[in-house]
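As C-alpha cells, one chain now follows by itself in the form predicted on its own.
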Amino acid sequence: MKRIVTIQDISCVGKCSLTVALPIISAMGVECGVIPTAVLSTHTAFPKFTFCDLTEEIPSITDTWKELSLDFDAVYTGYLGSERQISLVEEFIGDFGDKKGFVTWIDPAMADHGKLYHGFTEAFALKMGDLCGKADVIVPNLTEAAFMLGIPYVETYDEAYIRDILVRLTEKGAKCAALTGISLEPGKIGVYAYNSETKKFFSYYNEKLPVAYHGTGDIYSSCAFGAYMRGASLEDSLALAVDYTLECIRKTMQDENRRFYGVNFEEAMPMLVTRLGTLVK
C-alpha cells in the first residue's frame, strides 16, 4: 500500500480540503498522512468562523518524522495560506522526496472566478508558482494559472489558448499540467492537461450543471490524485475524477435535505470504488 501526505487545513464542520482529501484517497486504498496547517471551526463560507493558524508546528512535526525515519510516497498540497507555508512544503519535498518513484502533486487553491482568495497577493501566486514548477502534476483552474503566469484572466478562450497556457506552464518546471473547470463548448465541462515529457495533450469532459458548490475542487484534485498513487494512467486518473465530481452534484441535488456548505461526496463513494476497481488491479 502507498503511503502519502497531504498538506491543507483542516474545517471541523464543511466539506472541503482535509475533510475531503482524508476519506477519499483513504477509500481509494492509499495510507494518507495529514500535516493541518490550520484548523478552522468551519469553512469560510460560512458568516463566522474560528481559525489557529498551525504553521510553525508543522517544522516540529517533520522533524519528527526523519528521526523516526518514516517516508512517503507522495506528498499531495491544497491550500496554503502564507508565503511561509509554501517555503515549508519545499522544505518537506526536500527533505521526503528523494525516494525513487516519488510524486509531487500540487492543488494551487488560491483564486477562481478571476479573482484570489481574500488575504492572498500576486506576490504570493507568483511564489505558488514557483512551487508548482517542483511538481509533478499541478491541477490549476484558470485563474490560478494566470496569476501563476503573471497574465490577465479571460473568460472566453478557445482551444489553442489553453494549450498555450499550459504548455508555459510547464515550462516553469512541472512536468505535468491539468487545466480543471475546462468548457470549450455549451453543457460540458472537464479537464485539459499537457505532458512535457511526452508532448501529448489530453481532454475529457462531462455533463455541466448548473449549480456550483464549495469544495468541488479538493474532491476533484484528491481523486485523481487518489487514482495515480493507485496506478492508474494520468489520464484515467484525470477522467475519473471528472466524473466522480459530477457525481458528487448530482448526489447533492437529488438530496432534498442538502446541505449548503458542501456535497454529498459520501454517498458517491460506491461508485468511485467501482469505477477504480475497473482501472487497477
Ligand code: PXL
The other form holds:
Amino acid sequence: MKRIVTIQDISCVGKCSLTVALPIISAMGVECGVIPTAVLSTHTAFPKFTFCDLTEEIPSITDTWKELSLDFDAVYTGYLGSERQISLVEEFIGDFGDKKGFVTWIDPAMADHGKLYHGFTEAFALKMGDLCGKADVIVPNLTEAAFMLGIPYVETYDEAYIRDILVRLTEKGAKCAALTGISLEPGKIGVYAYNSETKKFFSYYNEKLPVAYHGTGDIYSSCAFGAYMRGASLEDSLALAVDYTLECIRKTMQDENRRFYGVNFEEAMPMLVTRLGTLVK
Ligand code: PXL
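With the form predicted on its own already on screen, would you show the form predicted together with this ligand?
The next block holds the full complex; its first chain is the one shown before.
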C-alpha cells in the first residue's frame, strides 16, 4: 500500500480540507498521514470562525519523522494558511521527496469565482505559484490559475485560452496542470489538463448541474490524487474525480435536509470505490 502525507487545515465543520481528504484517500486504499496546519471551527466562508495556527508544529513533526527514517510516496497539499507554510511545504519536498517515484500533488486551494478566499493576498498567490512550479501535478481552478499567473480572471473563454493557460502554468515548472471547473459548452463541466512532458492535452466532461457548493474542489482533488496513487493513469484519475464530484452533488441535491455547506461525499463513496475497482487491481 502506498503511504502519503497530506498537509492542510482541519476545519472542524464545513466538509473541506482534511475532513474530506482523509476519508476519501483512506477509502481508496492509500495510507494517509496528515500534517494539520491549523484548526478552525469551520472553514473561512462562514460568517464567524476560530483559527488556531499550527505552523510551528510542522518542523517538529517533520524533524521527528526524519529521526525515525519514515518515508512517503507522495505529498498532497490543499489549503495553506500563510507564506511561511508554503515555505515549510517546500522544505518537506526537499526532505522527503527523493524517494523513487515520489509524487508532489498541489491543489492551490485559495480562490474561487474570481476572488481570493478570506485573508489571502496577491503576494501569497504568487508564492503558491512558485510552490506549484515544484509539483508533478497541480489542480487549480481558473481563478487560482489567474492569480498565480498574475493575469485578470475572465468568465468567458474558449478552448485556445484554456490551452494557453495550461501551457503557461507548466512553464512555471509543474509537469502536469489540470484546470478544474472548465465549461466549454452549455450543460457540461469538467477538467482540461496538459502534460508538459508528452505535450498532450486531455479533457473530460460530465453534466453541469445548476448549483454551486463549497468544498467540491477539495473532493475533486482528493479523489483524483487517490486514484493516481493507486496506479490509475492521470487521465483516468482526473475523469473519475469529475464523475465522483458530480455524484456527490447529485446526492446533496436529493437530500431534503442538506446543509448550506459542503456536499454529500459520504453517501457517494460506494460509487467511488466500485469505479476505482474497474481502473486498478
Ligand atoms: O475548501 C477550501 C478551504 C479549506 N480550508 C479552509 C477554507 C477553505 C475555503 O474557504 O476556508 C480553512
